[in-house]
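Single chain ahead, by itself, as structure tokens, in the form predicted alone.
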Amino acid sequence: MAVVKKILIVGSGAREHAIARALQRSPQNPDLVGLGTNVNPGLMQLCRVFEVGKITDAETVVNFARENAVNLAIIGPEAPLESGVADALWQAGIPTVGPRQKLAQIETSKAFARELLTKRNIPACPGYEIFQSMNGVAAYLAELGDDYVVKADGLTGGKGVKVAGEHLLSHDEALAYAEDLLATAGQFVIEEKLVGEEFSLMSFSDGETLRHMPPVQDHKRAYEGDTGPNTGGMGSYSDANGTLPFLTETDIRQAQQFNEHTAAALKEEFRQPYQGILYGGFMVTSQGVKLIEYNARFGDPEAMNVLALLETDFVSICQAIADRNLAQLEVTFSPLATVCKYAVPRGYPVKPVKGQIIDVKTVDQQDQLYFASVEAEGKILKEAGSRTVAAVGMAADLAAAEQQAEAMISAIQGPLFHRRDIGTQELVQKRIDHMRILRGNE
């Protein structure tokens, strides 16, 4: 590939704002253009051209790319991957970071992901069954007892998984949810409930070589103390030196190996390289690391943590993914801790307020804010109904990073709330204590 000059960013959330920030830091000084679903003020500032359009429509994306003479595209969200936008861009001669449609099934179909790993003897899966009817569902639930999870098979924005004892309080509720999924998607998965601590491990992949990012822990529950409904993610943290306080080096290496084996399995399955971000959502248990699910792109909020730490030129990484020569590039991250906290609309995620004005001018570190579901109307910012603004603190230790993030997110004005407990010593210690008990160290 020629030296990258013009880069298309597909998407308009905080993840894409973080991608644009990381690209902007490149000494190659790329020309950024964006196509998204809302007028994100952060992307408007960083992109020479930014338009709102149907990002899941391949023809729309390709035409926009051609009009702006881009020579590299980066797809942020999962929906365009599912609809084959990466395939169309490659066919148009535009190298793309983001897997082709068939390979993106590792995220877009939980049934496919489980079957692939089982077929390729990758020992990451809990017990599971895939159902296309209600036949056998009650019997499998009886076999699992109170330790089950019911999962929608397709994309649900992080809200299609219901866990026994948290979202489902009886087998009758589980059966009702399964019937709903059958009616809407025609297929669902029931799995053994894993007990442990969740973490995300994302990897850059060119189809042959993977370069791993630091592990991050996300917080899905809406309210403090890990209570309330599931969300797309209320915040996340990573510890210094590429670790998490409750993980061992063996845990991290096991997750990295699962990503490596899965990328190889996808290439073998489809005879195509997985070029993009492979994001494993893992659970460390008393029996080692197990896979909760795979995603085919950067996590949101996890992208803000890892890209803030990235030392290697991000443009060079993207170029190496597209050129399939990632093996020639060393990828490094700052040895710092990060804490990301989201401010979300009052009432989120059930009945969020919309169209309300927010004010971020009182935040000192503007370059550590990432805009998500925000509409810019001139100089006025309004909530668009989902997660609104993220703030990332970065420091030598978690305590200092948390204090930074809390100070920034608290300074934003408007009908918003956030989880004050993310990254705090009290919450992190609960994770450490939980794993100590599960590993039999207490």
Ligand code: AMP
Given for the second form:
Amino acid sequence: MAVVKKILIVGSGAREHAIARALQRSPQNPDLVGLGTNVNPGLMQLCRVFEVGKITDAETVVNFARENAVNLAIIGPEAPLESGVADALWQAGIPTVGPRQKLAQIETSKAFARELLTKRNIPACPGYEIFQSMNGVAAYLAELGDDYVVKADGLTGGKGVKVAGEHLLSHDEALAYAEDLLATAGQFVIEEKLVGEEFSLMSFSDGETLRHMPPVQDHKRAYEGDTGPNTGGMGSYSDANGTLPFLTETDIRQAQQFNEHTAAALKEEFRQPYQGILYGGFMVTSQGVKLIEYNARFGDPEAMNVLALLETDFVSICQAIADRNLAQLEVTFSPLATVCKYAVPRGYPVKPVKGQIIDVKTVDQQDQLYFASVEAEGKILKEAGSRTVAAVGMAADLAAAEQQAEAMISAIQGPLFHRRDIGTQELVQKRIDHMRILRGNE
Ligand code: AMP
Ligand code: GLY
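The form predicted in complex with this ligand is what I want next, because the block you gave corresponds to the form predicted alone; please supply it.
What follows is the whole complex; the chain from before opens it.
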């Protein structure tokens, strides 16, 4: 008889709720256990055992895995990857989806990522320089003029990047920010500001073979029309047949190749396979596709789009990543379009309300809702201060998927808001027009 798969999910956001749903759809009927930073009511329902603990502490995670006799683990967020949780799980004999600490540097150090690509001749980077002192900073800014970006080197939860013309309005402001980064981290990156449209392309990787997911576009700004402060991502969409309306087939192939070459470069660099999800954050520009950053995990919200479409048994994919035989497995996605929208607390991200009651029972398609920063007190759900609940619409075209997502998200009761414009014809057309102008096809 086949051994029952006992799978550990590390993390407790909507991304991990989506991971749990995808695993649960498997005909292998896996037994799921979860360790997270907060009590996610959606995840709790899907896991036989769910506990809150310090997920960045390798010993805590390994002990929890051993107590529950798990034989496979998947790590959702980046912080445990950075602290070496994958290494510790492998050492304890538990096959793990999520790269080891050194390989996760592709996300945890922007300087490392840029240098690796340059060293291996992967032509994805904008112009950049890495600084460990203020020497040469003013001169490099002068060379870039008004088109520069100043980036913290390490993990900052998306808050370490400042873009000229948006967050930095003069070279003096850029110099002051660089001084701050030097004082706090000792290293930072300045790079050429790219102009174009962003998209995410994620790949399953066993170290040698990559299986690509459909491209997705996230929306970082809090308010409609791409205004307001940056957030973790307010929503995302993917178009039918694994496309995005502003990308060409060549653009998608280019991004896939960058992921393939980067996984190979990591293997050569460390003599270890990159086993997990490789997430390229790209910008398509008038000069083709360029890399903004790499992440070593699923995107949130992008995971909700792609995992909803996944047709192949996700348990088999995770096992193939761990066993390094992804080459034997065909991975397919449904050809539908998806739109994911997040409901977030009023005041998010600057001064979110917390502890207010929300009601999701008003939504018909409960299995298309994903819980994130929610606290449950018995049957009562409360906002915990960050992105709260996501809804995913899935249909033959974007317009229908958008209507589904909009109907679900606006049915949720409570002091929340969401971006009505994500996935709408009007906003998507703006992306298309933007790229048409940049590519000179007006
Ligand atoms: P990151 O944390 O590297 O993804 O950066 C956060 C955001 O800053 C990205 O989603 C982009 O919108 C912007 N950004 C980062 N690098 C660049 C760049 N070189 N040019 C233009 N925008 C950038
Ligand atoms: N969607 C952005 C991220 O997951 O980093």
